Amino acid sequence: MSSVKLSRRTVVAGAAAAAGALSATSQASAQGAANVLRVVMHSDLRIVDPIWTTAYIVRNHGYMIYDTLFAMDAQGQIKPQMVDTFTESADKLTYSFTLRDGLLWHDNKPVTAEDCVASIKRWSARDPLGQTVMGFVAEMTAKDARTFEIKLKEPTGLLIFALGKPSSNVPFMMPKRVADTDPNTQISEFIGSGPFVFQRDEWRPGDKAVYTKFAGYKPRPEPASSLAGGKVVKVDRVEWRVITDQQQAVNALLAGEVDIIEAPSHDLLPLIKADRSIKIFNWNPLGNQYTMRFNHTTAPFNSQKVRQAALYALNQEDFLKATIGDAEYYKVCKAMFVCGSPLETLAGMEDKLESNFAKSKQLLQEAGYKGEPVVLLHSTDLQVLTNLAPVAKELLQKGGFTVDMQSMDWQTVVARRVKRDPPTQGGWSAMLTSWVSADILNPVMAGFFNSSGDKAAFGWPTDPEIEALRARFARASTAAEQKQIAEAVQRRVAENPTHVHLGQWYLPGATRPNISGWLAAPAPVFWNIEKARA
């Protein structure tokens, strides 16, 4: 949500200009070029600390360079990573993890148990769900070097996932000189354990980032799948060049000056796929989740009857045409949790986001509502959120609303989406932003659910119901239970709204002919990912 960063497409570049770009990435480095993978990614890397930010280009740089004690899979199943075998106590209360033998960071010292302690209490004093499941725990002690043990207060089926949770924050592991750094202060020394060394001295932000092959790094034997198994780098050199315009990035790959464009614009794709010798591939399946947030401190979405009015008014699909436009890059899916994940369900949804307008006035007339506009919030320079709000506005108005879009720039919208001021003073009643999916898998990990009021997201929700679900949700042990919460939750949001999900969209990367191994993940990874020479 805070990390939408997706470069825009500004102008259809000329010639030159694109000649101009294919310089600058020609000059990419003196190695063999079979060696240096050369890839254009979402955003420029200005920021390198993983737990600082929820900034996706961060996250992916931790990916490159710090490794995690587990991770996803490809069957969305958290597996050890770093951790060699783990225990849990027949009580639930205790787990007690033994790393990997022959763990290294970048400077060849041994990774240790003080290590990950250090790094997981960083990391849960940024992160939701770090919060939530630090809540659980009475103690974590390292009794050796490889081992560790957390103890809890009472029993949690998070501890695992969120020691897997693949996307930011993500929980990566770092030396403990560095891991003590306060929380809330950035890191200034940039050493992980993970695949790959992150170059500091030749990075340049606005231009490139650069990282080269770890050789202490010790796979697992297992093959990769997604975020976990074997992390074999197969070239010696990864290049981040930053490209902004995503014309002269395509001109680019087409002249092979780059291999790989993460993100290329949903417009160019016809472009690229025109190139026969150019692959497409879908690497995030799980996909993005469009989201629109109400402002539940003033009117009109003060009134839990206006807020179903909305859900009633709005349906998924004009948003996903208006915005990605090629249904093969979208899907309608009622399921908050995420078409696909294992709590997908359509419980409460049945009759909502079908644009049912008579139903919407009808609610508006039982709430009383009088005209007050909504102050609609519209981002203008991200092209996948550009189209939203004006969807948003029509499907409004046709359901009974009175709306006032007011149109800026993401960061202002950014800025002023924080503030509690009435909606004639500054303030605002509805915003879209998107989420990628790999963030809001569970009640407890996907902010919008947080219904504390103050203590909640922007847009300040107050729900006893729905944190009493959420915390019932964080104790259960078992998948079955955590489905069946899961469900609960989603019938009492769709009864009073929180937010309004407005459908899955897919962005798929793109690569030269001579590239292979690419793996599907939540985050773009470059491991197993081989160069042949052209």
Second form
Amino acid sequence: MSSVKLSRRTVVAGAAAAAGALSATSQASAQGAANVLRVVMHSDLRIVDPIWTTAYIVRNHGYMIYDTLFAMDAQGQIKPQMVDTFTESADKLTYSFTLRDGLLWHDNKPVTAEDCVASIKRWSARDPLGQTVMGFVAEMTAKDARTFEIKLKEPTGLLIFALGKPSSNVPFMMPKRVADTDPNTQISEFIGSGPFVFQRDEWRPGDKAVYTKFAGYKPRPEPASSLAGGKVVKVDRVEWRVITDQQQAVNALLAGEVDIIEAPSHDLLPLIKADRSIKIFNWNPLGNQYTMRFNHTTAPFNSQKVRQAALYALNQEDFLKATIGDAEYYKVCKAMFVCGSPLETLAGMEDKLESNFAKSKQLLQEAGYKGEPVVLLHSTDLQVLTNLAPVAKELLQKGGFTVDMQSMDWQTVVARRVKRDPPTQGGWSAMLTSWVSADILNPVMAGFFNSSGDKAAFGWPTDPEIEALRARFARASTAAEQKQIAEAVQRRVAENPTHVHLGQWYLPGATRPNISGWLAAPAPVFWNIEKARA
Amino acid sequence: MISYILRRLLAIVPVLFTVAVMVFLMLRLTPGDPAAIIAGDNATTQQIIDIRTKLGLEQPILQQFFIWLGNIVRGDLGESFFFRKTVWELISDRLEPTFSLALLTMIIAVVVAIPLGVLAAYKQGTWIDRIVMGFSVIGFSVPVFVIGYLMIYVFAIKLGWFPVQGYQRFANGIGGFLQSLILPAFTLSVIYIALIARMTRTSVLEVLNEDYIRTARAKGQTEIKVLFQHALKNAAVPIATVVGIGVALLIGGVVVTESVYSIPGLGRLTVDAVLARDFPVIQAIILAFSLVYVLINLLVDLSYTIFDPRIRY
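What about the form predicted in complex with its partner chain, after the form predicted on its own?
To see the whole picture, the full complex is given below, headed by that same chain.
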């Protein structure tokens, strides 16, 4: 019988060999993944119906597998995407759309006009802008396989914009059998005509979502520009990896285990910048906007003067400094419809948001404010929101308010904000959130401007004047007219605040050095991206 | 023995029923509305009500409970509110990572901790004992995520021996499978090594002064044989109890470890489900964990009869 004698040297050599073998396996696996783009998204993909929910991760999923009739380009213009040509009648009441030739669903069946009509119907049942536009629509008809017509009851300048709107809910096109699903029920088949195919069998919630290049996709001939133009896919496969811990996501990027992080948190950007090989890219130049929402149905914010007082007490810089910190990633911007957009204006806001506490106190006195506590909902678990409520509390108190800040996780805030009970019975007075700027580019699409009371989003403001202006905006058919009305809306909202906008902020993405071609767009998109061998 | 096992198995039913009632009620009392979460920022009150109705959350709580209980009895765990997947699909997909992590952790813990505990007892009062006990205190005191990040920094980032995060399934190759699990398993095992080593030391110390140990030594048996054949076997009952508790506690431990290392296991599923208020998933996981807990306790009780033949059921 032979025996094996283990010396210390043998053990050390064995361990080193094993580690080397494991390391080699890791490198081989990384090399094998040369044409696979591994991306850490801002959140896990749980819901896969971009019409059913407005969650941004689902919108991003939508851009992977679906296509749109129109799309916004890098200049903010709406351009035909699936549509080849369209005509508008002289009376602006009839639009005829012809689809591009050769559009296919992922099951290789042709995209038809009927599919598009059904998709528009389902989208417009959920999306506020879609609902507004459908109020103008008399009839939508498929004329032949590639042509459909939309007849309006009265002209609106919003139809084409709505069909190319860049953010949630995006009017993604689906096969008719899918689009016929009740808008309040999730779809169960995930077939689009977009540049990527969703690999449902490989989708592991909490782990990864996988998309492969759609061989049958026919890109437009123009170069890609934001969400418009030729969506040319240059990788075979995109994997959205779920790494919930931001620090670990950055570690994985630095170690070459992932290629892109969509949105690393601001506090980790210095760590990423320290590695000069890593590239930082602001893929969303419009950024995001912080917002404080009032509950208009209960004291103290059921008083217009009290809401005005808040608008005077607050200022944007304090919020942005406390949450974002680095001035490179934020912008003080009093324009409600976003700085850098066609509707940017300062109208009505000149003296507001300057922390004029004396004015705030004066308005509170005029309103007969008796110190009723502002129940301020404080979200504690989302890094980009956590510091907002404490700043709001401090500024409001300095402005003469009594504030009862209540801390909770974001999902509890989400559940609580839809409660209309008085603050003493589980209701609320104010809460803070953030919008993707692409969702608030005009007063019709931006949900917080809706002032139709019970039919409005949580907060439920009622203001017939704002509603009349929004209706006028929907009817406006020229850019100049739209701009004029947007200014009027902003003036009115500054006078009778539905919410307070608290500044713009940006969250760039980070990529490995061998990644190129990431397009700037309101949503992260993965066509045009190339991955060179490392 | 068989009648004892049957009695214990039958006792699982009221335990699980109680857990079911508790978890169902607690979830309904916890603030959070899955419909509001699903609907998003732009949703109107009516849209949220529509979604709530679709999910069955508008029905009276008692009715919701009995529908759910009836489905459970028929083996139907329901469908997640968020994913277009059944709860069973979600859980079964997460079993392998969690089971693998738990198994490897316990193997490492037992293989390392028991010899350490025996050695510490044998060398009581010496520097070896102090080192083992010192490690034990550190193992208890340092949070899992701190150990995890330290291990990642040293072995993944600096040395590059292991991946920073992620999990490779067994079917995709045992090399990658082990590579993805070694760091998490070592991280998670630290606290169990501390726990088991400490208990082993105490138990072995108690029996080392017994007459039969003296007799064994007097008969000229080697110290290894005395320690592992006589002392350890007689000290095994409390050690088995601690190992059993350790396995049950692993359920909590995997949550943090899976989050740190991005392992798509049951722990992460639980956290995600709680954050999203995905009631059917939370309910099913807690029931499953309770079942595992009860079964492990039964196995531990049965193991006593192997270690100590005087114990009979």
